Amino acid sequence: MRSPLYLSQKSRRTHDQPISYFMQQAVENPNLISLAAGLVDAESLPAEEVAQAAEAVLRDPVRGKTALQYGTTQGLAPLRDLLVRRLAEADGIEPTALRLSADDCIITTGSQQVLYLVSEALLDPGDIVITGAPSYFVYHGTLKSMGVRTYAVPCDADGMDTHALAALLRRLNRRELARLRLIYVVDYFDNPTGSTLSLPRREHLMELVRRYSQEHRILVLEDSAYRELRYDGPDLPSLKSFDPDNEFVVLTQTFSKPLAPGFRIGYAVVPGELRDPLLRLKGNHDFGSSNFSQHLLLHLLTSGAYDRHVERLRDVYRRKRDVILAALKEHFPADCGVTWLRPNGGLYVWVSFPHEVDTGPQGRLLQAALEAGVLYVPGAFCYLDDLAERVPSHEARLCYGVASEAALREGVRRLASAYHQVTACPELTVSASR
């Protein structure tokens, strides 16, 4: 008999993504529309601007020999600089007000990353993260492999709810605010909700951390992955604008969703304090994300590909997120009760059904789904268990990200159809107008 494996707590408290379930079904079946998997447009990846990008690079003969040796663990310093000053660019300040420099910068292999990091230099067993509700169910595959506890606070159209934060916060007893140490938020175009943070909130959240931030340093780990992705309303400030002092926001945005998932380069902007401890960890992981990417990164970004190509980008989405959102107006009558949040921009729609339709693996919209042929993400993936309440079952995340927009019109005519059929809704053709 074979000696059993020992496995550690941590390995233990660390279980399979429930979204690896639902690619498996997108992938095993062609017919199947696909509206739960967050990918992205496959014929808008920019194969051509790439190939020039790696002429260019390998040609030189110095350059090209230096793109593929072996790079540095915090990354490609000119890389860095070019990062934190198109950072402050787009907040309208120069780096120097938030007394950043190319030092504060590393470079990871996607956003991911970081909040992996971030969390192992951060976070003991029993330490308290406060999240959204829903908010980004990936991360939460990383908090409970860390074993701390959650806690999570509402979100509306307008972001996390921060006179709940507020709340919660009060609550606390000076125990718990002990083991606080971060509140995850994505403030653009929220996966799962497409909501944005809005500016006052920002400025809440920001003055609720300082003002409890007394006996330790409480941070906010801003995840900005959806920022360039925005196809209308205000530009708004990004929460580390709100840190002049580089204190109390860990900000991180990748390049998977505005360039390419193959990149597999992110970037965080992090507290001098932090940068050390987290290179540490990364020199265990890598030594470094992939040298040559991020040189190909550097010339798209100096040429003005990448800002021409994130220009062409905005424009597929805007016309897929009218798609889609001219499709539920159309399949789902208003007096059913089925109702949706509209985004400015990201690749998520967010949609409420009544309480008592079940969206999740077990409920019957789910299964008459898949039989009709289109999947979507229950909502309840999007929630963290929390002390305080019950996870909503009534809710799903669709992404118009990577169907064509034929596809998309027919998934949505699926799901609607899948919905009259466990429902007493009457199917109908065109809804009232919302």
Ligand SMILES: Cc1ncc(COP(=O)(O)O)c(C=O)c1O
Contents of the next structure:
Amino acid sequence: MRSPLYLSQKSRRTHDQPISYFMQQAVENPNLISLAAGLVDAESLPAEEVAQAAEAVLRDPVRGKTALQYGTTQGLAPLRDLLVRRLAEADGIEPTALRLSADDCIITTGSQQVLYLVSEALLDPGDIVITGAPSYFVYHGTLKSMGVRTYAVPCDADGMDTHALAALLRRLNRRELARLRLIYVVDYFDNPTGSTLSLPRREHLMELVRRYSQEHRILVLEDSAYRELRYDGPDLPSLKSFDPDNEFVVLTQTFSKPLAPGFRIGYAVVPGELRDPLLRLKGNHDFGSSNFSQHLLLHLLTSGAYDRHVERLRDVYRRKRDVILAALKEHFPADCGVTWLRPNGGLYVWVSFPHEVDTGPQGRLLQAALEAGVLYVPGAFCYLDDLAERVPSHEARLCYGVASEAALREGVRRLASAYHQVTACPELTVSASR
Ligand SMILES: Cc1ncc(COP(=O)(O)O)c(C=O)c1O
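Show the other one: the form predicted in complex with the named molecule, since we just had the form predicted alone.
Let us now look at the entire complex, which starts with that chain.
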């Protein structure tokens, strides 16, 4: 018999995502329409533009060889410079107004690496992190692996409820406040709710962070993964733009959604004192993200191909968003008690069923949905399970990124059929011919 293999405490705190099982089902069953997977639209992936960028980079005798060599841990300097300038431009300010330069930017392996590295740099077991309820469930897994305690603040159509955040901060005792390190917010077209943090709440959040950072600094981890996927409404200024001395906000953005996840490139803009600790940790992880991807990306950005692509992509997703919303309206009449938030961007629609309908893995709806051939993310997966309240289990996240328009219509029809089966909602028309 083999002798036992001892795993580290961190490894033992690191679990499979609950969603993995369902994703596996989708892979194994090609007839299943997955409205669960948070993948991007495959048709619009910019293969031609990337081929041209690769050709241009590799045919240049100096650049081609440089791109195939190791890069630096922090990432390609002209790319960092450009990203900081583009961020300031999106916020309508000069980088100097925020005391930002390329030095404050780190190129990472997707924004997931930022979430992990920032957590690793700031958090010890027993420290406290505040997230939205609901919020991005993959990050919950990271937090659990770090052994931290979490509080969750309710989110609505305007993002995190900052009055509830203020009430939570008032409730924390001195010892707890001393352990509070981080507030995590997905502030544009949130995953899973699709909602965007409103302007007054942005101001309020930053005011709270400053007010409660008397004895030590509480940082905001601003995850703006979906900022560029905006279909309606004005662009709001980043939380970073409310941080003129670059003290309180770590901003992360990714090229996975607006360009292609295959690049595995994201970046962080970080307060000065955090940069070197993050770089030392990143050095231990990978001493630099794909140099080749970074050179391609720089070419795509400077040639204008990236901006043209994002413009086209917005049209693709706007249409898909409209298709899924129209299908929901058609198949879930108003008196069925099913409601959803209308997203102005991103990839997700957050659907609320009546409280007695359990959308979770033990509930009848998910089983019926799988039998009908459609998959969604149970809402309960998007809540941290140590929230003081009972975790709601009557919601679902639908992703309209990957399915075709026809599959979105059919997927919602199947979901409605499953819902009809478990609730016998009388008004519902579920004929397959519609
Ligand atoms: C809110 C949010 N943050 C971060 C990520 C991580 O993405 P990536 O590592 O590809 O940048 C995702 C991916 O779905 C996400 O939805």
